[in-house]
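In structure tokens, the next block holds one chain alone, the form predicted alone.
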Amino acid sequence: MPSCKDFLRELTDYLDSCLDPETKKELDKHVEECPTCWVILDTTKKTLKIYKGCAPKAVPAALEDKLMAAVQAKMAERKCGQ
């Protein structure tokens, strides 16, 4: 059976319905029988069905260069850890 770590591994694919059938009975289960894995998955749903219909905002170019780096630093942090 998955664990929570491998359920929130596949969340994204979970929601776009891009699983395969095994993997998508295998998560279902899970979160039947998870908590905290059943929180996030419906607060997650909500959360984009708000979202889904709302215009795109940019990005500030500051926040953008922020968050942009430190996600080049996790990637090279997980290169050094190879």
Partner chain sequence: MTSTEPPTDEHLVELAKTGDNGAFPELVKRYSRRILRVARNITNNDEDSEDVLQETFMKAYTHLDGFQGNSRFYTWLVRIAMNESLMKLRKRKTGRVVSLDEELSTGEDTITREIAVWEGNPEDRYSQEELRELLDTTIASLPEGFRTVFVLRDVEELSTEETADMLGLSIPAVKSRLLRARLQLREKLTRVFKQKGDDAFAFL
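Next up, can you give the form predicted in complex with the partner chain of this protein, since the form predicted alone came first?
Single chain only below; no partners, no other molecules.
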């Protein structure tokens, strides 16, 4: 049976679903029986869900304008150079 340490070591592959079915089954069983690992798994899942679900902030208008102006200038420069 895997220990808590084993479970932690495999946690990333477990979360990313890249474990062989045998190992996954053993770890599933460990989580069911071990409240500590269950909490770690649950809160790590939630951690990742928050990070992945958080949309990036809008680019501030002034910065966006500056960026677009730079892009236009670069495009014009290239056209003239050819």
